[in-house]
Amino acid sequence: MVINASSLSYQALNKAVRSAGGECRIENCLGQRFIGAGLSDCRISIGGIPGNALGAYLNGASIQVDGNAQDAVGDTMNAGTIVVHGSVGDAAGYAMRGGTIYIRDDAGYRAGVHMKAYADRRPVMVIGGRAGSFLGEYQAGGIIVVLGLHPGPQPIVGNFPCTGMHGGKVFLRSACGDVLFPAQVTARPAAPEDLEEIRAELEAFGHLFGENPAELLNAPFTVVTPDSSTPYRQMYVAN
């Protein structure tokens, strides 16, 4: 089924969308928000721009956009996949919990802001570009991915990443020498057993966008994990 979302509400596209049942094409979306929330078994593809919130609270479903998307991608996401053609704006991600969100090029600030872990969910995100400032803020679980493939005069990820981290891990394509971490997080060199466990969503993301996963792979990585002392793990972790 096509939607044309030209002249829909947001509440008329989300109800249009829900009407469809296993799959549709949105076509000249222009900014309307909560496409796809909650939605479990259907596919959904997009042209235009998806306003803020796409897939917020997915519970299973897959989201595909054609260009960019606004803030709050996959907002608070239990299971599915979310994959953007573009950029997307501020808080991807934010207290994902599980699936998957796939970005070929840059996020804004905070993306995976309060990322969890929930039961046997485990919630990944892959950035092509860069990301902003904040990036994995309060990260409690899961796996942020970012991979640098359009270098410029700006460091991989803005100021202040991983600040409040205390749990999961951020895997940044670079060496990160021009990256200022807190002090309650440790950044090291990952070693070939910590790229084994991003090897299958690089694989994806290289189906998806075109790109050589050993190529991916093949450059000097920083994982970032919480520091075991860190005050925050008591404020937010049960034992």
Second form
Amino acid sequence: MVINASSLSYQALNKAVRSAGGECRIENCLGQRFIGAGLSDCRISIGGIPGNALGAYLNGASIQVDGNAQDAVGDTMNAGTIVVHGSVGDAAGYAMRGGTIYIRDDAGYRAGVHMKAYADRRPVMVIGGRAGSFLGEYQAGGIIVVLGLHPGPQPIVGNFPCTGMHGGKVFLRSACGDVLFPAQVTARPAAPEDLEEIRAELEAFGHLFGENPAELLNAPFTVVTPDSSTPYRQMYVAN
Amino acid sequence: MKSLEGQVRIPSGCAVSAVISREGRRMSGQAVIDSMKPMHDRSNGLGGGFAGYGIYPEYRDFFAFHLFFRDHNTRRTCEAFLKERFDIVLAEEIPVEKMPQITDEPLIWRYFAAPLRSALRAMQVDEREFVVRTVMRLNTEIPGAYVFSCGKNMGVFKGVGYPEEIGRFYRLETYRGYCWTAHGRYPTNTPGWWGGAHPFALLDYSVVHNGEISSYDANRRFIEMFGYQCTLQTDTEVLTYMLDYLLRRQKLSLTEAAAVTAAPFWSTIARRPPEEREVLTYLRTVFPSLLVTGPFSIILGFSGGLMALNDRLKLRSMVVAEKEDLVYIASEEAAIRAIAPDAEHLRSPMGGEPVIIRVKEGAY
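Structure of the form predicted together with its partner chain (previous: the form predicted alone):
Now the full complex is given, and it begins with the chain already shown.
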């Protein structure tokens, strides 16, 4: 089913998506927020620019965007897949606790802020280009991968990556000589067994965007983890 | 009695947008109004406004004063005050289209005027400083009168309502300018009233702002030492005066003013090349009270250009795109795509990274 989003409010558009049932295609999307919010079992593909909080609280549905998406993609998503054939704005994967986000190009500031994992829930976000400052801020779990596939003058990640990180892992496809990490994390070259952890997602990324997974893996990766399970234990109170 | 900044808190977003022609081509206000439509939900109807540059070419040598008046008595008092200081060549009501969505509007007038030479000589200041002092006095001493625009060949149009309604109310489709900025308000902290809508302007500087200035009082106390009076009950006002102080009075460049208001962290400065480090250290040291903390994305308009700037942590969104001689800036990509579906070179400036666009010299 095709939904023409022209002049539809976000409420009307989301209602149309929900009543479409299993599968729908949105055309002429222009800034409507909360598309697919909370949905469990459907497939949505989007032409145009989806608004903020695309796939917020997503609970198993799959969303595909032809071009760019705005801020807070996959905010607090629980399960499912979001694929963006372009760049995303700030705070992608904000507090996501399950599911997978694939971004072909760049992510803005605060990608993966407060991402977390629980029991069998293991959120993963793969960013093909570069990420802005505060990548993985307050990350508590899950995996963020930045591939740096479109090299330019800027480093693979901006300032203050992994600030406040206390769980999960960040993989940066770079030796990261020019990246300054906070004292509470360890950044080390990834070993082959580290990369096994993200092989499936890199294969999926390659399949989605026409990249060769073997080439994606054939580069130095830096893996960042918190120093301990409680790196900020004595920062505020001595206990 | 309106509640003042700090006495009332209204929980909240905001939307900003701008379009500028590098070639100085003048376009109607309709495009920037249309760009605000996809961002409707970022505002709540308590404020909308626009600044247009190049809109008064027939009066380009005169200061264009836009004023709100409570009533006609206030207007007459204010006109007497102005006539002692200016030669007024045209006084008129700003044409508006009455509509049910816009209510309780004040009297809205404009004056094209030049400072009296005798008054300038008596005060021994240049005409721009003279205008600033006059505006500060008027806004503080004449209750019920507010100058909300006082630049040359530019004008601010603002009020209480959604931005697309305010644009129609002021019939901006009938004006033509080489640069337009726009704002949709969602007041956080302060009441929605006509004077409190954005843009805030002084001379040809105008500011639209999405965010919240945590350092408002520190900035206000500092800037009030230099004769600026914050009377409009919104944090953005202080930012406008700070930029006037830095750019006009201290003669800083736009990049330097950005490095003062959105100063990089010391840890970031420490990693810059030596020459740049020295400049940044100097600016942070000399103007510590003009550091703006809290989330902001602003667009500063001025004669012949604009500057977009995010706070150093980039706590608000902003995207920039281009198409031929036009440059678009907005809180959301959707706003740009609404009026330029095929705009190119889309990018999100980094926190504290000023985006400066200038119109070709001689074209404005």
